[in-house]
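In the form predicted on its own, a lone chain appears below as structure tokens.
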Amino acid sequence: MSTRPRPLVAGNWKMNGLRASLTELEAMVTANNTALSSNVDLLICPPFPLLQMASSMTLDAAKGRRISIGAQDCHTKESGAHTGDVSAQMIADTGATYVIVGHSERRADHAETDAIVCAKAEAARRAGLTAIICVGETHAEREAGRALDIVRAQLHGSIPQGMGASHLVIAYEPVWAIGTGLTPTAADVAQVHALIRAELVNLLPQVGADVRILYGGSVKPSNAVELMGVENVNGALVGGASLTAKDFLGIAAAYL
């Protein structure tokens, strides 16, 4: 076993943010201190036409990558005739180094299986890019007892085969906290990562204990502390806390 993986914080803008918005990832980027830096990587996943102002912007020539950057889903093909969609070595070529799959909203808005989370996380693995694989339970399928089962069952479906732990990270978003305001347990909490954990170690046994497993849904600065210290979880994936400098900053120094 290795020791504790290194925590990451993501930020998940969503459909949110103007070029204005960049200002708060300025913000961020001018805040990130040595104290924090040392502790926790950071990073920004904007709407896909910010990509290329916010990597450039946290590239500091002197001091590389200050806050990295992310996108929000990619295609499950390098190219081709796919209106709309872009595709992982986009996303690479515009200096961003992950890309979030499966999110709750994207299987539900968009009907996308595990089979399709799998198909991306592995285009993403190609292009070089870590892919932030999310898997969760709906309020229904808690209060029937399924939990467990459910973010299983989306682990086992959703990881590609041989995946790295520089190229994998899983958050666990409990679906009926994601905007809610409500917040599992911590006691909740562990006992979902402590699957996790034991899944990633049966699927990937010479990595899975070095993947960073991220907690998300109503993250805070008020309660980041608590969660981020609960066993097994390696950060946050944070929704509209992320949007301002202040907030993603005070989630951040739960590490500090």
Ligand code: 13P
The other form holds:
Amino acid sequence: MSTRPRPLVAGNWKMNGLRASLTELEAMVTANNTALSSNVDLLICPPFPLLQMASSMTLDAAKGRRISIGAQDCHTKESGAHTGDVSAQMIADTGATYVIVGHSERRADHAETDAIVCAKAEAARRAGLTAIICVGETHAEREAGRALDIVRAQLHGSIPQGMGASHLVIAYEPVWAIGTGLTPTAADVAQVHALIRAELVNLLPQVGADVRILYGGSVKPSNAVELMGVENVNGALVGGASLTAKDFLGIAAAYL
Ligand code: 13P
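Can you give me the structure for the form predicted together with ligand 13P, which would complement the form predicted on its own we have just seen?
Below, the chain from earlier opens the complete complex, with every other chain and molecule after it.
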């Protein structure tokens, strides 16, 4: 029988942040004391130009890595003629340990299919990174009663076979909740996360119970305790509120 997965609170800075923004990351590192770090893992995914600096400043020679660093996307291949793209191997080379794949903004803006997301997650595994695979329905799909079918199909199409629990995180992000201030009810979150857990156990029988399932979409300090308390919610993927140390740590404090 497996224990409850250790929570992860992850920040996705999206296309936000200049070098000056790293003072917020510095404040997060400083505030990540033993009380917090013994209960929850913290991760920040800045845009590519800040990745190396973020990775260096979160690695303490004496105390090890204080906050994990990840990227927001990777290419499916290790290298080659792909102008403007960044490989998982390059991300790992900065010291980063995570990469988000299949965020709904990339699925929409860059026409990423489940097959592409799956290949990216596979590339992440080859590079030794943990892939955070994002799934979630649109507003129209929820209204049509198709949320569970959409999420199930995305999981089946996006998760490579034989992933280990330590190399995989799933983030459920209903598209209509991202950046809108709207969130599903706790009962709706519980229903989708229960489905994701069941599908993970089905797809990855050895490790499915141990894979972390994050909720994302308008998570704030004011709603974190309720959302993080839902069964099978093992942390959060936070957009806007991860840009400041105050709000990001306010969300992580749900685990204090
Ligand atoms: P918000 O927290 O800004 O709604 O964004 C969620 C998200 O898309 C994280 O990946």
